[in-house]
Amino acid sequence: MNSNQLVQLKKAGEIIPKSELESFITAYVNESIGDDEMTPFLKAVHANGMTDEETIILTDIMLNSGDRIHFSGMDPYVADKHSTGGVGDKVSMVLGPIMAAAGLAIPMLTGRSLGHTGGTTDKFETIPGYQTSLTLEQFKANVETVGICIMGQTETICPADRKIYALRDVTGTIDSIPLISGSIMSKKIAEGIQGLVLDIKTGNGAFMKTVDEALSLGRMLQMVGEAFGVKTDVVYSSMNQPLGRTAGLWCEMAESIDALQGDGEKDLMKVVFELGSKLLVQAGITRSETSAISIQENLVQSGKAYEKFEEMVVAQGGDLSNASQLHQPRFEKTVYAESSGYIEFMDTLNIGWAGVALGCGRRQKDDRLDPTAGIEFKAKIGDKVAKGDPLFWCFNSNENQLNSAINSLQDSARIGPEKTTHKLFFNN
């Protein structure tokens, strides 16, 4: 069955046989067929969806297209976290070390920038020497000895997803629930985890724009996880404004370090602790999510969480000895409030694309990133501002890109007369 026939099946709402889907994806991974044949298929799935059974089959094909990790005989509970992507979403960089300091084993494979959202792998690569490409043996050894390893997706784990993921980014097929589910869950199951917590973002800056869309994705992901024997919890959080005080590359890493040292933004730490509580309860460390929050707060305040972060960085070749001088931007500009009042709305999607324009993300697969690039948010929803107050501080090392980003940010924060409350969680 050729790609045109598969596309026609999808358009007709028919179920694609497992053998045909497997042969098609294998041919793409082996380069027997190219992007020009895979793209119509991805667009057909994006437009017409997949059944639960097809999504499980897709996940299984991606999972078995490469290697899998096994942590047999380990005492610690093996778990991971995944976010569906957001602007300023640095939760993995804070949560992972906290969970490892709590005694969990955290094997975390992370992605690169996708659309308007940042990539955790890209952010870690701003640390001098930090290796995001380890062998599976090194990855497993670090998890077993340090308790945590965060790196990019390997060549050998889910190569089918690796190749399709990059194509989705440039073909307008990112926000497909079956494709998202297969991509996320194949990589996570391949890590050999027992448990998983998912942060499903919803709002104007998320791929899932509405709560109903987010709930549909959460249901699908949970269904796939349980089909493969992985305990899966879901948290639904808002992307109606950026998370934390920065969005970018090194600036987000620096903010994460601050958070691990006890100076985290309130909204960031609330999401971190909410997700961490699910994992601590899964692991049997506590039965109460309230006590789970206290456990995490103590690990941060005692310095143990940051010590674990440093241990992980050193184990992966990273050097933070000169952190305060790293990635100094050459250019900077500020967007100011044009009236007085309260921030009542933030166009998070537009802010994300402004970050891409600065050099924080890719429009093409081979675009180079600027580690100095980022945006600092001087005011967020509910904050009172006066005319002339700073709203966005932007910085990078390419002046033309900076000017482009500034222009697109001019109308990204709406100011009104009434104080508005930002709802951080939905249906939790």
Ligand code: URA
Given for the second form:
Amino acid sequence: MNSNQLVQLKKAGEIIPKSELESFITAYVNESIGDDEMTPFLKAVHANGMTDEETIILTDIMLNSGDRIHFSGMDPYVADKHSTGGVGDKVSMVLGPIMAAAGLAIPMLTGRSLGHTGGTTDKFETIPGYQTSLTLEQFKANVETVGICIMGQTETICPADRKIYALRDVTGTIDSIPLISGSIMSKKIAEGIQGLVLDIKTGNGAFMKTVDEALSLGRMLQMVGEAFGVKTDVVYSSMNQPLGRTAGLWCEMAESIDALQGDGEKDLMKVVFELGSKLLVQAGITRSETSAISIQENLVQSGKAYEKFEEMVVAQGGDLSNASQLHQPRFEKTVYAESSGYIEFMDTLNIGWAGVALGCGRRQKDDRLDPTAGIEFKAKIGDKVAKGDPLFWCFNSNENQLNSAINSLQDSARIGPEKTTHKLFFNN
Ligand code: URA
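Okay, that is the form predicted alone; can I get the form predicted together with the named molecule now?
Entire complex below, previous chain first.
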């Protein structure tokens, strides 16, 4: 079948035979066909979706297009976590070390900023000396010796996804549930994990704006995980306001360190413990999620989780000896409440873009980030504020960028007479 026939099949809602799909994608990855043939196919998938079987085949082709890590023969349960991305989402930085302190092995390949959302790799790079591009051998060795390694994506894991993702990015085909599922799951499965917990964000600051969209994505990701023998749990959490106290670069790393030392914001710790409980139950460390929460609390209170974080940082060349003096911003400004009442709505998407304007994310691929940049949230949904109270404290080292962020934040928190409660989790 040629590419035109495949597109016609997809448009007619027919199932593409496995061998045809395999040879088509393989031909694109090997460059025997080009973007001109792949683009109509991606658009047809974007418009018509894919069956479970087709999504599994897509994942498999991407997975086998590059290197895979094998942890066979290793005792600890090997697991990872993935989030669909949000504002102030620092869960990986806190959860990873807690899980490693609990005895799990955590090989975590993280991403850079995407649109209005922050990137875990970018945040780790604010630690002086911290290496985010180790070889896969070093990555694996660190997981085996320290119990955890967190670094960026490598060129050799799922090159087919890299190539197709780049084309999706410029053809308006990013937001397709089967394409997202193949893309995310191939990279996670390539880490050699036995278990995975997914944090599907939903709300006005998430890529999945509605609970229904989030549920569809969650179900497909879980289906793919299980098809590859990876125990996969899904948590649906809110992105109707930023998570935790801050959104930015070094400030989020500092907040994560506080959290690992026992001073974590309630919403952040609830999400961390919820995800962590799924992994501890998967790993057989405990049977009940209630005891899983107390195991995690103890690891934080005893200092073991923070010790694991320090061990990981040192193993990757990082130096936190001067942490309290790091990345001092040159400029700062505050956005104040213009009336009294309760915060009833936060425009999280807008807050995320204000963070990008400050220097925490990229509009263009080569934009330079400002490690000093960030926003501290002085009030969140349900909080009572009086006119003139601080809402957003913004900081960075470029005054023009600071002013443009401040302007866009003016209307990002709506104040009203009713005390609203923020719902942190949605059930499936
Ligand atoms: N993140 C990925 O890795 N792939 C997607 O398609 C979307 C988000």
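If you superpose the two forms and keep the largest set of C-alpha atoms that fall within 1.5 Å, you have the rigid core. Numbering follows the first chain given and starts at 1. Here the structure is a predicted model, which means the values were calculated and not measured.
The Cα position of P417 differs by less than 2 Å between the two forms after fitting on the rigid core.
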